[in-house]
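What follows is a single chain, given as structure tokens, in the form predicted alone.
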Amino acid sequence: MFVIGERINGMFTDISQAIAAKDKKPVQAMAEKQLSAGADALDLNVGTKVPKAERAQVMQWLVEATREVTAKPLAIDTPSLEIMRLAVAAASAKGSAIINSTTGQQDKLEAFMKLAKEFNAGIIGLAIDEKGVAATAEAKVEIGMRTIAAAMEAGVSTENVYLDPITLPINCNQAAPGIMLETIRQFKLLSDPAPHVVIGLSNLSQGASERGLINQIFLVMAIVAGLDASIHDPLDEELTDAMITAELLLNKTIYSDSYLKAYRQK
């Protein structure tokens, strides 16, 4: 499983007070700490506190904070093609860059591709496009395919793609994760080599008073379906262990007494 750590969010009140102080510390620690507790690579988003002409210069910031303490892959987690630009071009000079995201809209796909191939980024399909969110397996399912095609024609490599059949509150749509387990089954069988499928796992319990039992059971589920991406947090260790346990069994993983020691040691 792919972990994109979701925690240097201006959405949390230590990285959005960060942000304010332009402190690059606290953002530092919680990189450092989403990496020792296993992420592969962090999401970064600036919140909606920050001005809109602001954000240009925030998400730099945050790039280049989180660049002194690592090299691994940073998800650039915004809607705009301008800050994306300038924020994936920062990134990928001391590492990679993941594109968090693009719509199923033409014009957005071939822009965004256009970005990822210019960088060797990674990049993000939401299941969205001009009529909203897809809201049946079939419908997700066709964006998937528009963007695997938008992907090879800009060149991109479908194994830089990540399909994200959008992840919905439980509270909403019970309804909801039904489908995104079948999306995920068939997002899998979209090309050779199959696009990676990743999900925003805390959506899915947002506003729900058990969220971290709905993370656990439900991401140990997607596992199962085909899921081998997940925005999550990785400092909850329950939903770790959860994800770890259900890799394992699933033979993805060599099994020992210390498999969870392990896992967090690699």
The other form holds:
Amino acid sequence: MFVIGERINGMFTDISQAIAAKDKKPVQAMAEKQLSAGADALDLNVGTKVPKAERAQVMQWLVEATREVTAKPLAIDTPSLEIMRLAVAAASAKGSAIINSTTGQQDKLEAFMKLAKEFNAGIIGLAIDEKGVAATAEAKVEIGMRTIAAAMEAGVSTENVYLDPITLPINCNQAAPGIMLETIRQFKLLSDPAPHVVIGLSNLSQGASERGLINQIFLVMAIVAGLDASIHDPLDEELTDAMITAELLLNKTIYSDSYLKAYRQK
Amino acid sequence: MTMLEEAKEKWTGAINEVVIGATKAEGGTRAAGVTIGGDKSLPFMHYEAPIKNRPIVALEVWDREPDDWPQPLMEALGDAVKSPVAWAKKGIEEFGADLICLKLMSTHPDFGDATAKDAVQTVKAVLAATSAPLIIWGCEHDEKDNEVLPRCSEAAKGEKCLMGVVTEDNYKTLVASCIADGHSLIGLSPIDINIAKQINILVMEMGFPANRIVMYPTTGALGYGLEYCYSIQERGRVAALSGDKMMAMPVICMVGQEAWHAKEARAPKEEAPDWGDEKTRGLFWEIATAVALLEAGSDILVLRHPAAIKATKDTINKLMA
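Now show me the form predicted together with the partner chain; what you just gave was the form predicted alone.
Every component of the complex follows; first up is the chain already shown.
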């Protein structure tokens, strides 16, 4: 599993305060904590408190702060093409970047794929288009297909493409997780080599009780369906243990008595 | 005509590179060190990734004359078996081995119970007699090894030897010595991939660097579980190439020891008249085992018969060409 740590996000108080105080230290500490917990990449999101006009500058600052402590891939989490370009360029100067994300409208796909090609970046394609969030597996897969086609057109290898079926809160739509699982299975059949499939896990339990349990169980179910990347909190030890164990039970890793420790020593 | 594209596997991991032997400039006295590992593809898949370091061949040398080795093997080795120094010298100069695997058999309580002091003398004498890198192998009696090997490690400090063996139940003493004296380590697991991984984790938890560990997953000879050993090694290699860093250690195989255990290798002509010339039968058994394990992804093959060393090295040359 390719884990993208979600904790550097202005939605969290500690990061939001660090942004307001222009204090790099809490951001860098959070980067290091997530990486030592096993994160393969770090998501960067300025959050909603930063005024729109300042977001480009704050994102640049987040990239700069994080790059001072790691060369691991940085997932630039913004819908703005302009901010994306600046931040991807900055992140790619030392390591690689992941575009998080593009939606499935043709013009957006073309613009973001061009950027992915230019910087040899990963790119997350959401199952959203001009009609909004695709509700059925068929509609999600159709957007996935368009995303793959746009990647091929732009010369972006499918190994750099991450399809996201879109996670909705369980207390809003209880049929959604089942549809997601079906979508994940079908996404993996879209090309050879198959695209990666990623989810923004935490959204599933937004506003629900038993958040940890819901996240854990669904992550395991999604891994069985073919999920190979996830944006979540790697500091959640129980979630991480469940993920490692799921991969072990699927024979994707080799057992040893200290297999949980082995993952964290990687 | 359309050309079909070659189907190439894209691996994300690589086998660790381990250096055995240190030159004067590096703090030792060897003429040159030898590097193993570094593969980024399955064995000899040159078209997937260039193979940086070829597999190497060590001669198994004991510190006492073996008393149950078959006649044809003893004849091929000659009088050298009476002295580890002469044996090691001949191994490098005449037989063409890349390095020596010195087994301190005489320190075993059942095979002479030689002291740590004796063992240190032997190690020093062998180091002085040849300038090739050295593997130092205990007698596999835990208590005795824990007494003898730290002293040998200290005596060979700076030479970057490869020392063995550690097991899941007995590793702390030798790990500490190898950290202090700069040697690499062999982790033994009984044809069990889970235990092989566990030993690597335990050893690394003590702060031992990954690029100084070699795995010995134990070897089976032709006819005695070789296929199973092959599968285990291959599975470990696939896991390592897929990114499992706890399996990314190069592999050593005790080929001679296992092949010469087989009754097909040992039986004299009068016992097995239909099995062919006993002079070459054991030798062929050793070569067949060695070549199969090369293909499984072995990085160091420890052999006994001089002609097996030559044949295995010839095969490596062909596979590398």
